[in-house]
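As structure tokens, one chain now follows by itself in the form predicted alone.
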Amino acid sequence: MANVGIVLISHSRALAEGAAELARQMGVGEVSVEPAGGTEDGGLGTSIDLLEAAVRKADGGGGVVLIADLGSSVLTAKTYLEDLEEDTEVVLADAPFVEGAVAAASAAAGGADVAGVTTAAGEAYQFRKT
């Protein structure tokens, strides 16, 4: 069974790449975690073209879970999903960015399907720090 891929959408390329690096560690090399951060020219913002490319790269046949950071990242993800014409199952998780990415990668590495990975990402809201 193919693992679920994960795409991290952020306004910052550095933030997306850093979170992806951390999540890949939790995916023990078994999960594709791709960043889609910033704009094409490296500035702050979001890009539906970068998101589309990251989804293609993350898709290993098991579906793809999107995790977004702030406002327009969520809007970019929703716009992408509305226009999605591919057969791949792609969903947007309601999850905290870093904690959700780590939880999602761990679940995907354990063989969870898209629904299971999405649930694991969302459950990261319950990780208390105090």
Given for the second form:
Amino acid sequence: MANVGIVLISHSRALAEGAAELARQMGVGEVSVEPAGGTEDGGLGTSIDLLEAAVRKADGGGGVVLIADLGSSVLTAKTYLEDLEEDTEVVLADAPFVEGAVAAASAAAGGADVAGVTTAAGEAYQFRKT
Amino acid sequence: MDVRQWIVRFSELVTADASRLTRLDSDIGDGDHGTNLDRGLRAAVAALDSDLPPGKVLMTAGRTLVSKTGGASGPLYGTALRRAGKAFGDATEVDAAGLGAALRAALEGIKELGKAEEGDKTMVDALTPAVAAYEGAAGEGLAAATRAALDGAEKGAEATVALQARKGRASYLGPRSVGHLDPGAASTVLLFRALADVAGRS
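Form predicted together with its partner chain, following the form predicted alone:
Complete assembly follows, chain above in first position.
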């Protein structure tokens, strides 16, 4: 069974790429973590076309978990899922962006399925910092 | 009524008001509402073929908005127009009852996607009274019903000034969001002004 892929959707291209870089460290080269950040021209915002391309790239046959930052990232992800026609399983995780990405990559590298990776991403809300 | 003209008119009104919408959004949000919606609507107008039936026009406009807008208004207005388009189905004419069902479907689509309710200081606060006013006046025909809807949207939008935002970027401001008109509600007024303009012509 192929590992689950991860797509990070942010308003900022730099933020999505940075979070992907951080998450890949946990994926130990096993997991595809793809950024979908900013608009197509590199401005702040969300692009459903970039999201679609990132999902295709991240999907190795094991499904894809989406992690989004704010507002339009979440709405664009939900709109994308409503339209999804492919047979591959794609799920939007309810998770903090950076911590969720790292937790998801660790779980995916450990061989977790889409449900397992989604749960791991959501559990990142519980890591307190004080 | 020609729904393509509705989108064209909406785009014109947003272009004319883009700087005001962006300024409203700068006060309590991320300051891109006018520019984003203007970009999305210009792309939607360019994508519209005049030979399409009403449902197809709205589906096409909605899909273009989702893909070209860049901000939250893209998926929100995009979903609204696509749901409205779906409600028209294969109908070739727009009548008062059909438009009412489409507006109701648009409202439900936005509420479902954004998980917003009345009182959250969002476009739902303008859309809900607009759709209710339309439904109340639908028996009097398209022109009267769309005028009633515009009036409902304006009153609903004005009422967002006093509200504290519970959704979107403005919610991070907490009590500081009070005293500002919600930019999404302001653009929703333009959507209904465009509708009343176009329905009044026919």
